[in-house]
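What follows is one chain in structure tokens, specifically the form predicted on its own.
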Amino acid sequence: MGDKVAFIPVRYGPQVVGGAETLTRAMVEELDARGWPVEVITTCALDPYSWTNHFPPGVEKVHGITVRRFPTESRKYTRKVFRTETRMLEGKRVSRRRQEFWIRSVVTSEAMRSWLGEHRDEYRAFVFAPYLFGTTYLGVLEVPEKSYIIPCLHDEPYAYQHIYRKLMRSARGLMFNSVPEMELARRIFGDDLPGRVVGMGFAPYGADGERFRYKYSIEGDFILYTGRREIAKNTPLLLRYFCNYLENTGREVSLALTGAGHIDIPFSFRNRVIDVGFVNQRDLRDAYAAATLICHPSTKESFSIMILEAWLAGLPCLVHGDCAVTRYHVESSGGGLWFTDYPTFHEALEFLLDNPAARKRMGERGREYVLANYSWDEVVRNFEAVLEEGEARR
């Protein structure tokens, strides 16, 4: 048997913009600084819409680990595909056949399944994450026996299909972000499901909230928003409920947008609403040290990377109340408040811009919470133990 462990998302690289390929590359590059025989197999896609191929086939090394890219096969989005997609998204009755047919369409690479399956014993185990995508479900189907998933998992219709219960089941053991998000996955997958919260290390780390500011012209307080600028990330109702807020106090206060997507500025507010896009890391951490808050509106999350990074640098949080995972992260640490309309996200805002005292022991909480709960040394034994426990019910 080979030692080597493979990590298996469904896309790869610096320049990918998403929570789980985010939280992957990070675990790939702790356990390869700390000694450990790790390679990353995915595809060659790069936009997380249309999944064509970008990278070119083959192998390559990315910050020295290497990296082994297979084209995905072209995504039919037939009439039937859609009529299937609609039809889960609803929560209706969808045949486990159907599911099977649907789960073809959605990011699969033939030729990486085929691989797995010829190289299996190479590895000690195979990685996969997110949960959602076909290369998921097809690779561990193809290599139960060493295969363990990173789900991301959230309380959204396609978590509860028959393929995905199957899927779940068929892994040796999972590796969660979260205690909320582990109690999901047992609420739907069975109480006996294996695995324990493993999660993503964090380290304190130096910034100049002045050079962002200086850099995106940037005067006065501002929120802050980092990810994908998204429906599915509730990205519009936060700018609308910020140029709500605006339109309703008058108050000179701007919102930073960071991160990859599409979003509308209405006219009249491209003076309090800054666009700043895709950002390096040195720029994004400058931006925690700059910012007055951070606002995460999403209400699917199983992790919240962007919470946990803020939290570092002392930077207090806004999140929807509807959202486990967060709500979880700001009950546990008192590192911020929530939302769950527009009335409670405009009564907190005002709290927070009229409070910088509290404004700074939230951060504090935060920044407590994230360095007692979330270090490297705690999330390797926990991937560790995992492969351990996988390996005893082989």
Given for the second form:
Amino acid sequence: MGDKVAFIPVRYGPQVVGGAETLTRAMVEELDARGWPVEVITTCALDPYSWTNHFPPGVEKVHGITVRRFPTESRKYTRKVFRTETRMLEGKRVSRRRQEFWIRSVVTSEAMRSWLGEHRDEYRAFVFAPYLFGTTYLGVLEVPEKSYIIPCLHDEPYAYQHIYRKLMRSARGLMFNSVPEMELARRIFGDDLPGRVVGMGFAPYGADGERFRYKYSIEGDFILYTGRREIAKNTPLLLRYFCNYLENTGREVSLALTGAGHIDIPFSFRNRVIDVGFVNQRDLRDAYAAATLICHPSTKESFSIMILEAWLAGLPCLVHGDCAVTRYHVESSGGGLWFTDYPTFHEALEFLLDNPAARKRMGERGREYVLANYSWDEVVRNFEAVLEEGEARR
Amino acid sequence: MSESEDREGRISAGAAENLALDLEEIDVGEIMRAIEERVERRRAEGVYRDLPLLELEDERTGGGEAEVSLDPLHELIFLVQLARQYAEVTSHYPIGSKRSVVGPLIVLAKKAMRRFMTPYMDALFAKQREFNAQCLRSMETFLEMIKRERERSYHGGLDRYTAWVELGFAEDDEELLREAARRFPEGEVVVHLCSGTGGFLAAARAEGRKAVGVEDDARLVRMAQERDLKVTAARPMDFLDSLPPESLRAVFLKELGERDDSRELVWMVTALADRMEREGRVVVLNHHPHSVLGVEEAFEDPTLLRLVHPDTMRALFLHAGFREVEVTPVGQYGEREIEEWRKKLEGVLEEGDGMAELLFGPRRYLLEARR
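Mind sharing the form predicted together with its partner chain? What's above is the form predicted on its own.
Below, the chain from earlier opens the complete complex, with every other chain and molecule after it.
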């Protein structure tokens, strides 16, 4: 039996934006640095909307790590696929056969699947991420005896489909990012689901907030949003709440958005909503150090890397109260506040802006929480434990 | 009630009361309970208007065009993102129909038409795509260049206020400053460019000279003003720029060229030559690179980037058009200081003939230039 551990994210590379992808890359690089024999098996896709093949297929080295890329099948978004997806999102019943048909339209790579089958003996484990895609579903079913999943599970209609129950129960173990995610998985897929919380490690870093302000010409108090800008992440909701807040209070505060994706900013608010686009890691860390607070309005999170990273810079956060994971982080640490509607957003933001001492204390609490719970030593220990538990069950 | 009055009413209501909470021991659960109670109380007051964005925008602009002053960099970033969105031209847009009965037929007809037209449209679109891609690339390159330039021109987080006041690395030798002040005739108004905490202004006052400072760091300006010293808040370069030629009689500078971009040194000396009256006098007090221990002391100040040799400084002033330039080494080590150092260095260095001069040479030099 081989001793290599293969990570199988749907996309991989330094230019790839996304929670599961960032987490996988961090884990791969950390294990590699600790001397683990790791490899990455992934697709040639870069764009998470079209999933077209961007990278050339074949083997390449990314930061010294072997990455094998396989082409994706072109996605046929037919009427049948669309109707199936709509029924799922509306919570209507979809037959198992139709689910099987549907998953084959959500990013698959036949070349990758057959390669996994042919080379299964060369690897100790295959770690797939995240749960939603055809690459994960078909890959796990191809090599179930060595499969582990980092599900990055959200409470969303897809999660309740039968195919995903089959997927989760086929794997040897699951690696959750947080306690609420694990509880959600056990509620949906059964209490006896194997696995434990692994997450991702964080290390303290230095940052220069003034540098960010200077480079991007930002003055005064500002709220930071970072990540993909899309409905699923509730970015339009944040924009609406923020613009209404400005209108209702007349306060001089800005919202700075970093990350990929398009967002329609009303023209009259464009001097207060600053979209700086995709930024590199140094700029992002400087942005954490420069911001007054970070707001993360998404309700579908399994981990929320950005909040934990922002806490390391001592930044308090404002999260959506309907997101079990981010609220859990905030309640456990005391590192911020939450909102559930516009009035609570208004008051929580007002409180944070008016109380620098409270902001500072919340930021400190958040930092203490991250350092205590998400060190790499702890994460790697839990990762290894999941592999050993899975191997013991064979 | 007019719209603006209504808005002001909402503003004052929104900022009315603060939550009374113990901020020492933060309990976020307690804060959230207080927030929810407050929301319940104030909901009826109508302070929480939450309009859809389009409606909000219409209300603000009255349906017309808003006048918004944007930072040019933010505008460029926005335009690049917009261009990225529209650069890809394709004929493969989704085709559908809302009509239930004839809908499928309409869709079929549209699809057939598209299939028929695609070869012609693609030929046209290919050129458009190529052109768009070139435009986008140009914009992205331009934006990248600007961001890189801004990054390079950022001098770092350790400014003079942080280094001198917060970290305590200030090095104001009052005796040297008084000696510099004495180089100016009594009754002359001396302008100190980059006056910092106002050490020279105070020394000049003690020597019976009138001095005014020019300083761009608001915190340092405030510190000097609290000592009842006269300081103008302005960038020294902008201040010089704003003056007519031959309008200054006496200027003092400390640590000239030892911070910031070295190109600014040449600019500053040239600008001084242009703004000084005939017979006007510039005095510079700089670190002398001759003394090993003096250099070590100088670089305790983390804002210092380099030392400028007195010969270099002299040459620059002469080249800029100053008629007479005289350099005097100052800041000799006292006997007691030398003795202390000798004890510290005993056994480490063997003292030869030139060693004392190398170690204990003058720490500073005064350059006096006349136009």
